[in-house]
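A single chain comes next, written as structure tokens; it is the form predicted on its own.
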Amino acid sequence: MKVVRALSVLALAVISFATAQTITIAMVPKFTNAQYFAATQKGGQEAADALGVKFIYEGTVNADIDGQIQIIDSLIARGVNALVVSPNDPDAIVPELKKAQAAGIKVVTYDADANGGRDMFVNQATFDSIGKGLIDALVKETGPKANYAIVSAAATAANQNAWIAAMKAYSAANFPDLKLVDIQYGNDEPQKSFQVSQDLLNAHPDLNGIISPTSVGFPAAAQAVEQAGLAGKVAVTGLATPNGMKQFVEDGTVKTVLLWNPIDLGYLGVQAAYALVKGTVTGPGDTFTAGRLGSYTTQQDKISMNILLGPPYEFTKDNINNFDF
């Protein structure tokens, strides 16, 4: 009996140890109704499989900060080890992220940052490089003397606002005759983004171009230009997945699509979260290996630390069919 009891205790100890070693990383996108975030999910799952950790992907269908906070609250209660979050609002989400940190959960932001409550930000590209790339793509079509408008996501989206600020600064320094006439917000909803794009075309008959730094707004703006019979007359560029823009590139409505690889972004987000959970990264200046992406060294910022995926990539008619995401 003593031997049986000892074996039973040992078995329970082994099971408890194995359970304790199971790491769970949850990814919470801005919303799930977009190819872009589906691609980050694919990358996150790939990293989780490579690391041997449990991966959870949960988000609201549309951009909804209240719903996003509820999901994070549920994940805190379920005891995940790390959160990889793309905040819908950089300020409203901070108390919930701090709640997660207080519970011992590591918090990584990706795609968009929060104004606190995170251990690391995985930045897809610098704001300046995105702003420069978008303006350069526009000017390549319109010339340096033109009127353009912006179709953004939500007015509170931190990454959108940072890119817009970078566009304004780069344009003012390099193309003083390039005029931003209006900014409209489609809230990352296809129909609303299409409607505000139509409104821009109607309100500004002298409009030469539209920039939309959002994977939902960009195809909606392209569709509005196409349906108005203005393809080739009003340039449209922005940030989106190749699959979401192929039809507009192939028919000539869009010449250039900019983006980073969102699969790699999701992959790096989970790798970074794992490094934090394992204690490989504890502060700025630490280096870790992110699987197939190689080594990254964290940089200090005003909140904690960040890493940079890399520069933006240009998709054109010459190469867009080489990508499937």
Partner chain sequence: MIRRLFRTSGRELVLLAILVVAVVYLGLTTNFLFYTARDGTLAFNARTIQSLLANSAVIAIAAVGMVMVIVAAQIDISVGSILAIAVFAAGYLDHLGVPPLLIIPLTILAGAALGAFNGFLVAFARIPSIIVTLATMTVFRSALLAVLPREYLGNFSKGFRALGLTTFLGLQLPVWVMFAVVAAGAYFIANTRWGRTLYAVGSNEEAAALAGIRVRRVQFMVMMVSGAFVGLAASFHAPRFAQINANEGLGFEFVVITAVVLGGINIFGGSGTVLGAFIGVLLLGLTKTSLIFLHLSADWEKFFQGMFILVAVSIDVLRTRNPLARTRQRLARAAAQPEPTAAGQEPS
The other form holds:
Amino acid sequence: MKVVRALSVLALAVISFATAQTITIAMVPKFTNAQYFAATQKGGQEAADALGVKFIYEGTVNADIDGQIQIIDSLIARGVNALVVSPNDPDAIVPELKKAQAAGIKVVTYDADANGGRDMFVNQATFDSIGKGLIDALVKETGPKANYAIVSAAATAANQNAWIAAMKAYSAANFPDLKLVDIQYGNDEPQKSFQVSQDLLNAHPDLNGIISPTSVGFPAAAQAVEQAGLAGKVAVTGLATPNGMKQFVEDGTVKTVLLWNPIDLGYLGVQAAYALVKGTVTGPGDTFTAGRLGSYTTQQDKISMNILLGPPYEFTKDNINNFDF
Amino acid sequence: MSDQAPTDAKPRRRFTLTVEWVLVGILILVGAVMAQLSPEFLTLSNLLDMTRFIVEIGLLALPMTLIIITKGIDLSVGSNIALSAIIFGFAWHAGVPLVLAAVIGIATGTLAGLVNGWTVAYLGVPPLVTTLATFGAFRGIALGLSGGRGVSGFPDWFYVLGQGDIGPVPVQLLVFIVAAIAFGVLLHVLGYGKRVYAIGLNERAAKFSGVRVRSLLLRLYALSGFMAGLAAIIYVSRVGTAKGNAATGYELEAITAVVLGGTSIAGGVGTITGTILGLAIIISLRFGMILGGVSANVRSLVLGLALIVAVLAYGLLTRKRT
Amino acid sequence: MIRRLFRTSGRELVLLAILVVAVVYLGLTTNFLFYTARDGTLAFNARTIQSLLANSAVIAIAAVGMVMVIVAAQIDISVGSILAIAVFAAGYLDHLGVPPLLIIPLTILAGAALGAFNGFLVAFARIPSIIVTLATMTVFRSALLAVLPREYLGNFSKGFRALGLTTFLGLQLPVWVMFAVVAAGAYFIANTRWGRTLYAVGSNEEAAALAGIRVRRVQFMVMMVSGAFVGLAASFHAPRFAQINANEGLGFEFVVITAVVLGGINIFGGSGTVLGAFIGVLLLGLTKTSLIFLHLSADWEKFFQGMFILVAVSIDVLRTRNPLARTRQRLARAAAQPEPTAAGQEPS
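The block above covers the form predicted on its own; next, return the form predicted in complex with its partner chain.
Shown next: the complete complex, the earlier chain at its head.
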């Protein structure tokens, strides 16, 4: 017992010594096996290098909320200064984030939000702007009188559901003849997303378009359309990284890919975490400089505050080859 | 699966003792390595804190030990947690008082366990097939009923169960300790335990010597369901939300802990102490490596190899004795 | 005649009946089979059947191996992780410029090597296969992830993609491979000496050993063959997709085993047919697809799959409660010399 206590005192001393030296910011993505999150890691690392802070990137291979909670718990024990997290579940993550806050750690959510326990949400684009962008991209191809379906990630994914709600609201207000026939979930698994897209095409021969607001579902849906020989007849649009979509844009299956820049998102997440740790930002309305991205002012929301990366970006045949992420 | 089981009981008892000392040795070794890997590992606060992540699996592993001793298996327990959690959450959401809702949740788990038990014991369907079916069915009901929606926003006092401490000890660890003692008594002190071993060693002989095999199995699988229900309440309290995707993959983690703890899948061999040591080794390995910044892939590689090495070692131990 | 057929292949008939009823029901109530085209005429929805078969191919090919494993009283829950490795092996071989027709045998070899590792631990280290493959399920996948530089791979060559996408008589190449493998597997397991030894080892290991069968070698081989089938499946699975991903095959073991169990295999070994497993695969695939046609949430998929097993198994139990069948079974079991063909066809 004495030994354990002595060791724990020693360990604490080591931690406090280490943290007095450098600031450590840890980024925890939803999962690591996607180009999208690899791009946010790249941005996070870039910001950390620019700021001279230690950067840890650690996540589970697959979307796994249990594993994510354990990773955050270990980061708390390791005494990081700030967490930049993309939660797999907006509710289940909350107790662990609150625990981090209680330990004096600044918590930033990025890519997806949590329903509590965070100091700031770095929002990649407003839900309304994504909803509008996707519906507009669809209507540009199908015309305002059309049937479309959605291939989403998991039914529990918070931002997916928010985008779907925004799409519904925008199309109801502007395109009354646009009909959403079905929503299916591919759980961010390529194989499953592919199969549900295929089944949607088969079950609805009068389908005019598919929207997939997920970087795993979108290429899978495009592939299903291509393999069914329906390229040009069924429009496909959604959110994904340009690298995953280049071949479909080049062969004409996909006309428009929507996304923000995930490198910038990761970069901004780490910059925001640094501003919180340094005390540059303490509440809504504060302004900080996020390196090469310029200055941001925080907005109040019902949990704490958020900042907005900017409007989503449209990738088309003309510009998609200029990007590599 | 078809390994012949030695029939006399005496050398077995000595063998299980050996396995437990081996496990203690492994645990000490793991602790030492993890302490090297991360200075935070061997602190009292960490050692206690990390048990939060194994208690629910531990609650499943206790009855699983008994089930595997009878040559059975229960693959449905992870899905059962999700089902019980959803029913518990919905009941509370519909206005049922929280404590009563918890009782309903645990009752749901028990009922689900009864379905398994009845199918295994009275319909005569092999446990692997039965619980493979209910593994899908229970999860399917949980997902289908909830449709991806979850229930959260429980009152603060409820979170004490999964997030609170009594002194330095996590509340759910105390629940596990009580449960472990109860199962230890059940398996190693009471006559019930002897009958469980008897079924595992030779079901037909047990039947002839007066063991009511069917009713015992029915109650055993119901008990497994009850523990899944209890684990569901703790799970919801720990993560603050009841969802259909809760506890995915827990069944395999529980089985791994039981087998690592020296319980033989061929039936008739195993102890509660072994299972507890198995759980302790798993969580120390896993959490220690997370703390040490070991990558996720290497972590699962080490856990898988540990299982192979442990079972190989048990094989060598038994062969020497017989 | 019909009675005899029902007794010997009852499970297959029950499953086939469910399959037919489901297809007819879907055909009548949804546009599963026919749909009204834009010009108002009724058109045949061929794509539904095409994609159902194409998506079943990888499962069915692996299921043939699994039938052999379970008939020999073993189990393999590492097939999902073997699939992941084999899929990446195929992908990287294509990146190295290996011609597609050479990728197939190399991928089979990769699968067989992993299966042989399982087989060694089962047959010679004497660890129960459920434990071995529970461990290697984790070991294989994490080893793959540890060595992969990136967890996804794409940009495959045209020739490689053709393996997955070439169509012949309206069906994709993987579907024809599936038909061939199922037919060959069904013939092999029921009609060759080697196939019958699987039933002998699975129904009674000691008796089989006494009859001169080298039991351990059979157990080793069967685990290796299971890996080889997964490798074969992978070589036609990978080229179907623009990009492959490291979580390929997660939960695959449950799908394959569920299909095989649904197909009426005895989980303790000694009986089971390839045809039953194949119908099981189709029924599972149909469940997934039909939910979308019936506008039900895909969340119910697992529920229906679980219920199918329970219903199928219960029907079996009721069917074999026929006292005559029971006596025959008992006689078959009590026979000192196991009669493999009888044991193989007698459902238990």
